[in-house]
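So this first bit is one chain, no partners, the form predicted alone, shown in C-alpha cells.
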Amino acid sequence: MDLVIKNGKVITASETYRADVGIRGGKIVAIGKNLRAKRGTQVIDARGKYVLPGTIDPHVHCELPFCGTVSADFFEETASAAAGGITTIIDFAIQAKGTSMKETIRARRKLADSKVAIDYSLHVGITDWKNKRTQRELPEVIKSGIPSFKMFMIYRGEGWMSDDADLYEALVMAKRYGGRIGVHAENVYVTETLTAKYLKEKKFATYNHALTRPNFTEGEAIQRAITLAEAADGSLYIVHMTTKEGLEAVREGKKRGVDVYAETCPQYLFLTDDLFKKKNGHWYATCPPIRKRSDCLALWKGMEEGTILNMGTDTCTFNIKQKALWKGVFAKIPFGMPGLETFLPMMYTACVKRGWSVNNLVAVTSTNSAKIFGLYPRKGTIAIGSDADLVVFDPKKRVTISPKRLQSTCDWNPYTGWKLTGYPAMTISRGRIIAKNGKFVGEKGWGQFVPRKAYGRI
C-alpha cells in the first residue's frame, strides 16, 4: 500500500466505524482494524478524526465570462476547494449559439485540464436546441461521458435562453439515451418586466434585485418545468432551488412520481436579503437572489424530509473590484460569490447543530450527487476499489472564517467572522495528500476529467 490512514472512524452515507484505511495506485484497497503498514507506506494518524468521501460539489462556475466580467480561474478555485475538503467538482460547458456541442466540451477541457487541482467533470449548457447538430450530437454526448445538462429559462439578453418547446424536446431526447436535464427557473418575462420598471423609475439600489425576482418566479418556472418533465416523461433536475414555492413545487411532483431532484446552496440556507440594503449588499447578488428567513427554514425542512437530497454552492468568483462594475445599479452587478472551500465545514457546523448525523451530512454533500450524476461508487464512499478521495476532518477544530485565512483568492468572502467547529485537516484525492490544515499542498493539472455513467439515480 502506498498510503495507509489509521485510526480513524470512518463515515459514510450509511454507516459508521472504526476502521483504518489503505490505499494503493490512487485507489482504496483495504478497509479493516490493524492494517500493518509495510517499510515505505506513508502512515496517516486520524486517532480523534473522522474520516469522510471527498466532497462533490455538482455546480461550479470556473472562468465563466458572465456580467462584463470573468469569474476565478479553475486552479484559483479548485486548489481553494481542496482546502475545504471537496475532491470533485462539476462545471458547465455553456454553448454559444452556433456552435456544436462537442466544440465547447473541447473548449472547456482545453481550458480546465492543465490548471485543475481536483478531479472534475462537465455538464453541458445547451442554449441552440433548434440547432439540428444540438439534436443529433445529445446522444453521442452521453456516450461519452457527460449525460447531464443544463438549460436556462432566463437570461434571453446573453443569448442562453430556451422556451418550453425546446425544454420539452430535450427532456423527452435526453430521457431516450440515459440523460438528465437541469434547468434554471426562472420566469424571464417577469424579471425582465419588473427590471425595466425599476430602472426607469431610477430605483437602483442592490435591493432591487431582490424585488425584481419575487418568490413565484421561481416557484412558477419550477412548476412549469416539472409539468413538462412529467409530460416528457423525462429526468429533471432543479438547479439552485431558493424558495418554499419552489419546494412545494418539487415535492408535489414527486408525490405524482415525476422524475425530479433538487438541489439547494449554503447561501439560500444562510444568508437572507436584509444583506442587500448593507453598504456593501452588491457583493451577495446571485441569481437567483437570496430570500427571506422564511424561506431559508423551508429548505432546511426540505432537506430533513428527503424533498432536497443533495447540494451545490453555485459558486461564481468575483472580487470586490469586480463587484464594484455595478456602478450603483443593481441590474449591473456580476452575480456570483465564493462558496467552495467554506462549503463543507459551513455545513458540519450548521447539521450538528441541528442534530443531524454526519452520515446525513456525507449524503447531502457527497455521496447523493455522486448517485444522481453517474459518479458512484467511484466517487462519494468509501469501499474498496473507490477512488482513494477522502476528507481527514477534525470534528472539534475550531475557525473564524476570513478571507486571509482561506485558500480563495479572493479578498471577500459572505461568511466572514463566522465561528466554526469542524474542519478538514487534510484532504487527500486519488491516494494523494493535496491539502493539509486549510492549505493547499497540491499541484496545478493533477485533477483529471471525470467520464460519468449516464442515467443515476437515488
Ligand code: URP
The other form holds:
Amino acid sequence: MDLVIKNGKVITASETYRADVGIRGGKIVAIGKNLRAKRGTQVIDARGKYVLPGTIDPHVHCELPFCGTVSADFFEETASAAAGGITTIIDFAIQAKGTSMKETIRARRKLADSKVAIDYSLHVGITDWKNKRTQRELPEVIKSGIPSFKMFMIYRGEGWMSDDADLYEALVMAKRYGGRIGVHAENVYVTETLTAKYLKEKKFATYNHALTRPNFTEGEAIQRAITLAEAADGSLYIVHMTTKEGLEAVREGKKRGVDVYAETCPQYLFLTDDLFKKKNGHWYATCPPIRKRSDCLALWKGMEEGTILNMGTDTCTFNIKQKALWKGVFAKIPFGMPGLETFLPMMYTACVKRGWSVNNLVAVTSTNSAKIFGLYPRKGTIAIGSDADLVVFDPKKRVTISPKRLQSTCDWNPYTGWKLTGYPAMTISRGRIIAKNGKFVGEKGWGQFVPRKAYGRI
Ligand code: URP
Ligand code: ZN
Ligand code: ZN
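Can you give me the structure for the form predicted together with N-(aminocarbonyl)-beta-alanine (URP), which would complement the form predicted alone we have just seen?
Up next: the whole complex, starting with the chain shown before.
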C-alpha cells in the first residue's frame, strides 16, 4: 500500500465503523482493523476524525463568460474546492449557437485539463436543439461519458434559451440513449416583462432582482418541465431549486412516478433576500435569487423527507470588482457567488445542529450525486476498488469564515463571520494528499476528466 489512514471513523451514506483504509495506485485496496503499513508506506493518523468519501459538487461554473465578465478560473476554483473537501466537480460545457456539442466539449476539456486540481466531469449546456447536428450528436456525447445536459428556460439574451418543444424533444431523445436533461427553470416571459417594467420605472436597486423573479416564476417553470418530462417519459433534473412552490411540484411529480430529481444549493438554505437591501446586496445576486426564510425551511424539509436527494453549489465566482459592473442597475449584476470551499463544512455544521446523521450529510453532498450522475461506485463511497477520494474531517475544529482565511482568491464570501464547528483536516484525491488544514498542497493539472456511465433511475 502507498498510504494507510489509521484509526479513523469511516462514514459512508449507509455505515459508520472504525477501520483503517489502505490505498494503492490511487484506489482503495483494503478496509479493516489494524492494517499493517510496510516500511515506506505513508501513514495518516485519523484518531478522533471522520474519514468521509470526497465531496462531489455536480454544479460548478469555472471560467464561465457570463453577464459581461468571466467567472474565476479552473485552477483557483478547484484548489479552493480541494481545501474544502471536494474531490470531484461537474462543470458545464455550454454550447454557443451554431457550434457542435462535441467541439464545445473538446474546447472545455482543453481549457480545464491543464488546470484542474481535482477530478472533473462536464454537463453539456444545450442551447441549439433545433440544429440537427445537436440532435445527431446527442447519442455520441452520452456514449463518450457525458450523459447529462442542462437546458435553460431563461437567458434569452445570452443566447442560451430553449423553448418547451426543444425541452420535450430532448427529454424523449436523451431517455432513449440513457441520458438525463437538467433544466434551469424560471418563467422567461414573466421575468423579462417584470424586468422591463421595473427598469422603465427607474427601479434599479438590488432588491428589484427579487421582485422581478417572484416564487411563482420558478414554481411554474418547474411544474412545466415536469409535465414535459412526464409526457416524454424522460428523466429530468432540476438544477438549483430555490422555492417551496418548486419543491411541491417535484414532490407531486415524484408521487405520480415521474423520473425527476431536484438539487438545491447552500445559498438557498442559508441566505435570504433581505441581504439585497444591504449596501453590498448586489454581491448576493444569483439566478434564481435567494428567497425567504419560509423557502429555506421548506428546502430543508425537502431534503429531510427525500424529495431533494443531492446538492450542488452553483459556484460562479465573481469578485468585488466584477460585481461592481452592475453600476447600480439590478439587471446588470454578474449573477453568481463563490461556494465550493465552504460547502462541506457549512453543511456539516448546519446538519449537526438539525440532528442529521453524518451518513445523511455524506448522502446529500457526495453519494447521491455520484449515483445520479453515473460516477458511483468509482466516486461517492468508501469501498474496495473505489477511487481513494477521501476527506479526513475534524468534527471539533472551529473556524470563522473569512475570505482571507480561505484558499479561494475571491475577495468576499457570502458567509463571512459565520462560525463553523467541523472542518476538513485533509483532502485526498486518488490517494494523494491535496489539501491540509484548509490549504491546498496539490498540483495544478492533477485532476482528470472522468467519463460517466449512462444511467437509469436511482
Ligand atoms: O447565478 C447563477 N446561477 N450563475 C450561474 C449560471 C446559472 O444559471 O447557473
Ligand atoms: Zn442555471
Ligand atoms: Zn449554474
